[in-house]
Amino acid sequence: MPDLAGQIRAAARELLAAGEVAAVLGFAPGPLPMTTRPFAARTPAEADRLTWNGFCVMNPANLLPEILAAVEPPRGPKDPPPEGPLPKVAVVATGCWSRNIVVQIQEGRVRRERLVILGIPSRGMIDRRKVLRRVGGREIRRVEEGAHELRVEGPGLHETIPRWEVVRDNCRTCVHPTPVVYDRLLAEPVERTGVDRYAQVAEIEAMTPEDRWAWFRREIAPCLRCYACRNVCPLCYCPTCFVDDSRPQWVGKSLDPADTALFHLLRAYHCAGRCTDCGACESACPMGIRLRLLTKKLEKDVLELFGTEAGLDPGAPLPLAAFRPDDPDEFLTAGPGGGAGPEGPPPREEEPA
């Protein structure tokens, strides 16, 4: 297994010492076993604090716009932009994170020329909840990650767990583990074939409408409305989120099931055609809600209807933000009884004189 942490530190030291970048965005160890936290190294010495392991589950692309703004020369709100190129930032990126960076480039959030992308083909990130379930919730004080196994230790606990069994669901069904865009690739590309990536969605689609609604209500019932899923999502960057608006107030602030359902449904639709299934929302959720099944369903629909996946082509238009005069419009012209059909909508009745 390659020493990716060592390669990230070496690349960061080199880029920072040469002045090619003003910061390297990656991960530092977290305060507890099986945790990491985002970290931006700004000096070669700080690069030694960078780490890499299977618990780097938060998408660093979420912090890119703020880090890029932070390394710019200070200026007032009415000052013109400085002349010359702005400082660059290096960022570690797996397959889904690189696709998310592409979406941010497409949406004008970041500029490719200001990024140095350190590509990391992903073996799949680990779901710490699966590890805890595997050891019966016992205290874990140390985890050693091998090529194909985790060695877990705690008081009276010494267990070896097959790594793939505790990999996150989104990683187990990922078909793009190698970054689609990068400047340096820090390991050999990874290919994953024969994956039924929509198996979980198909199970829900096979339900009756009543059962699907019951499943949805059960799934979101524990939601605390903490908005951790929104806050870690690089695609949730509206200046004022609809759930925070008070004039008008689109959604109630309580834990009323209708308000909670509305939040999750609207947030999922907001990510349609943009979500790269990085799984950060599920990893951040304190209640273990399987949030990405909603966006995964919309990913499947966009692939079937538009033949495209988010973040694979920086030059491609976003499927739900582009318009062509010959786009199908049955959903607009259809009456309440169904589609208009190939012959178009029925003729309107003449109004009486």
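Keep in mind it's a predicted model, so treat the numbers as computed, not measured. Numbering follows the first chain given and starts at 1. Rigid core (definition): largest C-alpha set, two forms, superposition within 1.5 Å. First, how it differs from the form predicted together with its partner chain.
After superposing the rigid core, the C-alpha of P325 moves by 2 Å or more between the two forms.
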Given for the second form:
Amino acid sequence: MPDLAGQIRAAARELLAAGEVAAVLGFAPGPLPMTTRPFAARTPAEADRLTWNGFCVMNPANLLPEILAAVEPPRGPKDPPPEGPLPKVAVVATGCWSRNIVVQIQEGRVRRERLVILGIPSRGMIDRRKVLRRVGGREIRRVEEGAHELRVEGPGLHETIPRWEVVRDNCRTCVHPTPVVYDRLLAEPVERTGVDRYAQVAEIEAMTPEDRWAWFRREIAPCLRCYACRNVCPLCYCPTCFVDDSRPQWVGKSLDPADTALFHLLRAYHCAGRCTDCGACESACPMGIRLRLLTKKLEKDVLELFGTEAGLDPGAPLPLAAFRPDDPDEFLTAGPGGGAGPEGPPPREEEPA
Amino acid sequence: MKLLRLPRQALADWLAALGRDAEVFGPKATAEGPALASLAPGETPDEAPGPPKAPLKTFFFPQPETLAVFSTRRDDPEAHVLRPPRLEAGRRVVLAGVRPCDARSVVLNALPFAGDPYFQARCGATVLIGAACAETCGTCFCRWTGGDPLGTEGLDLLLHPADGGDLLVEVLTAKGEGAAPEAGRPAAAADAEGLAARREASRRAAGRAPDPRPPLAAVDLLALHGAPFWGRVAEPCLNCGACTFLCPTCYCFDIQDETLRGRGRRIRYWDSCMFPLFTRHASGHNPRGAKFQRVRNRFLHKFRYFPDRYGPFSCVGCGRCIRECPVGIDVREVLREMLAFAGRGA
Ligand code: SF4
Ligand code: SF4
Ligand code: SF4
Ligand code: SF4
Ligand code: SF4
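Taking the form predicted on its own as the starting point, write out the structure of the form predicted together with its partner chain.
Every chain and every other molecule in the complex is listed next, the one we just looked at coming first.
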């Protein structure tokens, strides 16, 4: 296993010392085992605090626009942007994070020329809840991550866990572990084939509508409406989110199940065609709600209906923000009860010439 | 104060007896650790160290709470007249296995809610049975914030493990007296002495770390407000509500009217200083418009504004916010940062 932390530190030191970038956005150790903290190193000395491990589950693309703005020379709200190129920021990026950066480029959130992308082929990040479940919820004071196993220690606890068994669901089914854009690749590209990407979604699709609704209600029942899932997502950046709007107010703000359901459905739909299944939302949720299953379903639908996947090509139009004459439209033309079922659009009839 | 000795196997019967005219809740073991849940007759609280995931405030400050009801029917002559909600009359609650930090959070929240009839009514209808902490978690720092793993503040009864597998039951209030276990026998003098010695040892342990309250109370508030570290502390923060919603001592709320088919209710629901709407004025101006200003408020409220007004910190050191922050922000580090700033004579 390459020493990725060391390579990130070395690259960061070099870029910062040469003045090529104003900051390097990566991760520093968190306060507890199995936690990390996003961290922007701004000096070569600070670069030494950068780390890398299987618990880097937050998506750094989320903080990228903020860090880019923070390193710009200060100016008043009405002042024009300064002449000449603005300072660059380097960012670590695995496969899915690089695709979120691509979506941000497509959506005009960040400019490619201001980024130095340190690509990291991903071995899959770890779900700390799976680790906790493995040890029956006992306290973990130390975790050592090896190439293929985790050694977990706590009061009266010594366990070795096969790493792949506690890797997050999204990482286990990821087919783009290697970054799609980068300036430097810090390890050998990884390929992952033979995974059933949509097995989890297919299970839910196979349910009756009633069971599906019950599943959904059960899944979101513990939701606190804390919005960690929304705030951690690099795609959720509306200046005022529909749940925060008060004039008019679209959604109630307490724990009414209808309001919670509305929040989850609308949040998911806002990510359709843009979500890269990075899993940050699910990792951030303090209640362990598996909310990426909703966006995963939409990913599957967008792939089946439009033949595209989010964030693979910075030059491509966004599937739901562009129109093509051959876009599927059965939901319009087939009338009530028609439209694309879970299997995707029905085959088209040949038009008479 | 009374001290009883209770055979451990009598605990389930005692809670079941209390459950005959109250709902009993307590931490239950789950695959990911203890979680607050309703305890069926025969069930006893999980004894795993540390506080359960959910904060105790859900019982005293529910999300949402109906404050008033009204009619919105046009043909109703009393439309829009606020009426008191139908109170859950007679709903009595027993909370068992409560950690001392959580019990203390109720006492701290009762300071701003001293005149709040809803909060007070729920306190009055609740019996709090504590479980002293024999072990602490890596995230526990109650001693640093003025609490104690063997603390009694806010509790009606407190259980301690005793030799021979028995439990010692401290009866702390009149309400506790009324709920004390019938099977409990007066404890021996040696039990009382042993407990006093453990308390003393715990107090000495607390004394090893200097009390952070005096230096923070003394530092110039405007200097602390303008301290340079807030931007750095806030940088990774997502401004989500995970820390404040899971915190037992965060008590901010907002009030709204919800109406449906001619009926309305005025509710109070949890709000969070992390949310942009929290301080937005009707004009659209937001005095805490930037992320770092909201993050700064969370910590200044806990460690300076609240103590300025009421004395203690508004934090019991339960460590929930440390465990669940998605970006690893640690309240202990921020407290140390504030102390270092105070220590530099600012
Ligand atoms: S919705 Fe979740 S999985 Fe999709 S991009 Fe956002 S954080 Fe990642
Ligand atoms: S992070 Fe979890 S608890 Fe918070 S709003 Fe999202 S789903 Fe709900
Ligand atoms: S913070 Fe203190 S009182 Fe609370 S669980 Fe930990 S040791 Fe017990
Ligand atoms: S400190 Fe952590 S939990 Fe709290 S708002 Fe910030 S990111 Fe969310
Ligand atoms: S601030 Fe954190 S440690 Fe303090 S009471 Fe709240 S959740 Fe517990």
